[in-house]
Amino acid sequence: MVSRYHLKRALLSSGALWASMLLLLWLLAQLLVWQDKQIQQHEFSEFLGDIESMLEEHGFEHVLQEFELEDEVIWPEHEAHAHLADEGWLIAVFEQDKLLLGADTHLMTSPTPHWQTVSLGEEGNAELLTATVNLPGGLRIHYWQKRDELHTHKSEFYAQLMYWFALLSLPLMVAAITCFQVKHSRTLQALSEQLAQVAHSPDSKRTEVTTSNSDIITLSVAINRMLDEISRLHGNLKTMSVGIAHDLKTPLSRISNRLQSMYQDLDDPTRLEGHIDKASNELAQVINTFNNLVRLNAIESGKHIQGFKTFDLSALIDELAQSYLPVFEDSGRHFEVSIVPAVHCHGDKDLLGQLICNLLENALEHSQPNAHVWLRLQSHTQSALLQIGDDGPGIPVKDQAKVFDKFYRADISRGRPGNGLGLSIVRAICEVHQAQLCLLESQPGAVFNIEIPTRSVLSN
């Protein structure tokens, strides 16, 4: 059905189009009846040289004999327009200001070819084409040429063309305007239709359109990247929730069970002093988890990158490595340092050295106590490529894919220290340099290499 809001915009769309037609064909018509009277005018000029060389060469007598004229005939006013319109010419010779022979008649005349258009009577109008010849002796001859009947049905046959297109095409542009329009509608309603089920169920349904359409295909598209973009956010704001939500809780119920443990033990010093100290920690565990939220956000937002400067590497890292080494041999590990030196770097140090800290915490937590850790440091033609890696017992395969999402824990049980967010600021720290962060596979143990960029990421 046709709703008056599409017969609307028809109207106006093929008013629009109907007018531009209309003048560009007018324009168009007009061009071609200028080009026939630029031809016939040519022909008029040429034909007054042929008169005037006629005259040179073979005198006045002649002249008159080509025309078919009388010697001292004269046409009155209503001759000389009979003629005009019978013959389609008309001349007029005079001597001095005497009229000689031909039109005695009040037709305006020019010096060169030009145009007007005068009123025969009962004739009608008629476009004439004339021009004066001045010859030698004082003779002057005004002629007189009608427009060629050719051009002038050609003329004609232009403006009836005009007439039936303007009379017939704007009611089927409007016709065709308004079926395109309701087809269009038709395939926006279904896609709106879609996005009303996408509404219901976000993350399993997507829109289908089978138009043609590229604009149409390129919206569709377009919304299911963005759905896929939503859904992506939900579901790690989902993770996220969940993953505060189980590392505040056990921590918070430790502590409630302290609360309730020194209620109980309010007569023993010692008791008392060590539910103290049990809870002070769980606490101290809750807040390292938003303070870690916190930096992990910061982060996020690319703040750091208007403080990036270039620094040595190298040192950096054997100066967190040195502070490790004690760590390392006190926990039965051994630690192996490969550092090339003089290796530079564009970037945060504080995040760098965090970056490091962070996979170096993961190591001590996730690998025997006899493995064998290693941090390395090689340098390539435009980055520097970072190595840190033990041979634990590694990470699943199952779970690599998600090592780095945000509260993921391979350890579902949860019964280990920390807050999964570890790795997270590791990858986040990595985008922010535009790193390239992986986790080798078919490796023993946990592999993380790292290759930062050595120029500076603004400069991309």
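It should be emphasised that the depicted structure is a prediction, and the values quoted were computed from it without experimental measurement. Numbering follows the first chain given and starts at 1. First, how it differs from the form predicted together with the partner chain.
L90 and E208 are assigned to two distinct rigid parts for the movement between the two forms, based on which superposition fits each C-alpha better.
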Given for the second form:
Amino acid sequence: MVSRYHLKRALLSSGALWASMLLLLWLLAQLLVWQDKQIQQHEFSEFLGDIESMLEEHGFEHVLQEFELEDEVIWPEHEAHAHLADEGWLIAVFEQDKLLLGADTHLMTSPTPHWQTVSLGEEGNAELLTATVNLPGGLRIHYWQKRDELHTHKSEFYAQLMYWFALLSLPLMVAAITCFQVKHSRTLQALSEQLAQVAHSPDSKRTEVTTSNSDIITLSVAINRMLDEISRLHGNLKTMSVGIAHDLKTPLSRISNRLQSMYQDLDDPTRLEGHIDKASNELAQVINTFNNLVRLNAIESGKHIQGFKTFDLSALIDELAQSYLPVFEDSGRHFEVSIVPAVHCHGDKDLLGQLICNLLENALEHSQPNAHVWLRLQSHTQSALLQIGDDGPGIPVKDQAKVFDKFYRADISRGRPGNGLGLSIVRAICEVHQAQLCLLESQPGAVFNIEIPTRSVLSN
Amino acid sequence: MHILLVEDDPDTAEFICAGLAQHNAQVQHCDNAERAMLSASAHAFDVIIFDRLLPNMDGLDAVRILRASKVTTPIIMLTALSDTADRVAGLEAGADDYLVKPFAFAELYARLKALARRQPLRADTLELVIGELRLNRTSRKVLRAGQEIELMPKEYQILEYMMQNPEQLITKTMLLEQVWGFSFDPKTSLVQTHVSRLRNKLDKPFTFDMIKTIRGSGYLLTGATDG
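After the form predicted alone, can we look at the form predicted together with the partner chain?
Then the entire complex follows, led off by the chain already shown.
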């Protein structure tokens, strides 16, 4: 379908194209005509030179014979014009200011070869070349020559060509450009129709185009990529809202129960105190969830990056390991630490401290009491390699891709304390540090490998 | 204790005032920064509690102005912003402590006591003494009733902090901040484990416990016997 917009655009662009092509053709024709005139002018000069040398060698009589002119013949104005029209040339010989023979005319004369346009009555206009040859003894010859017929026809041919081109090309161009635009917009229209459908169910459909236009193909691919990202974010949002709802519902309903119990036990201070304690603990859990969300958001915003410094990662990890050693020992787990000293890295000390704490907490929470938990730090060419692992039950293969998602928990009942944000915070911290984080596959237990750049990636 | 409370939210202000009244503290309440700054420079307070988000002014700027006009009263900032960067900004502006809302009153009171008492203790104090417990800050030697106690670095740091704030509540968060420098709360019993190990060395071999647990709130170091 051709809309007004398309038609207007087609008219505008073909009009501009038409005008510029016409201008170009006209310039080209003018150039050719000018070139022709130049050649003719050159030939004319040569011819005048010949006459001069003929006069010198053979005398005036000979020249008159050459021109088949009778002595003392005078053509009045109308005869002169007729002669010019028939023969294509005209001559006038003067002695001082007296016309000896030739045309008695008012045609313009010029000392050097010169073009002029004159009206020859019924014959129409003619272009003349004129020049004057001065001879010794006060003799002067004026000579006019009409423009070559062939050249005149050429000019006319160019004019015709321009005329027909102007007449035929405009509609053709409008048609061609409209056609092109319609074809172009048909693909875009198909694309917008598909997008309208995608708006209803972003997860189900992707755009498809049948065109060889690489711009539109690139656009379609970009749209599909964007839709994938939107689907992912949409999924995240769903998981998050469900996660927040679950994480709040359980403690909040427990608090509600406690408040009801308080009414029942108003007379028993010991029981009352117990209820208050339990309710406070539940509330602390809710607040902790929100604090973690806020912190996660702050980490993801990347505002810590400005404060990045190079510091001794080995010392930080050693201190944390020493702090956690008694915690692991008391819980009956075996904690093995192996740290290569003086490994430095570029980042935020507080965030990397939390990263290590969260992974150690994770190992503590998800491994059996007699498990073996280890923490290793080594250096690599441009990075520090950190591994925190345990030989516990590990993470089921189907859940491995999701462990870093917000509020994701393999334990769906949410019976255990804590929220599903610990590993999301770990991932966010890795991302701001441009560190590689991976959960090793086909390995008993859960083993996390982290590669932290030792130098500022940004300054490189 | 004489306290200036700068807080625009009436509920929070009432909650804090009621809590402080129970501890016999004198409270003056201001709900805007301008009046608070006038009061702070006109009267001598032990501690100022400053809310971060006040009408017309960021509490942070108010604290900066107070510090610039040579008001040295310890200041604790209250805020709903829990991020490390905000915390650092608060401390850099001249606040002495930073507490994130919502908080338990016990936590606030413990910090107030710690701040009010901080002044007499000098950084170059070489020996801390509480009852029969002595801690030498140069040799890092700890003696109870003349008997040397070997402590791990973190246990020493916990004890040193407790001895700087004796007879008052020290919360888990205070220890995480002061001893570990954490601005986040690890899930597990990091603090409990270390305090429990410290107790095993400090209290178990002796006649009475110096470190008391305040249920649901934290710990308290005392030099006096239970009787």
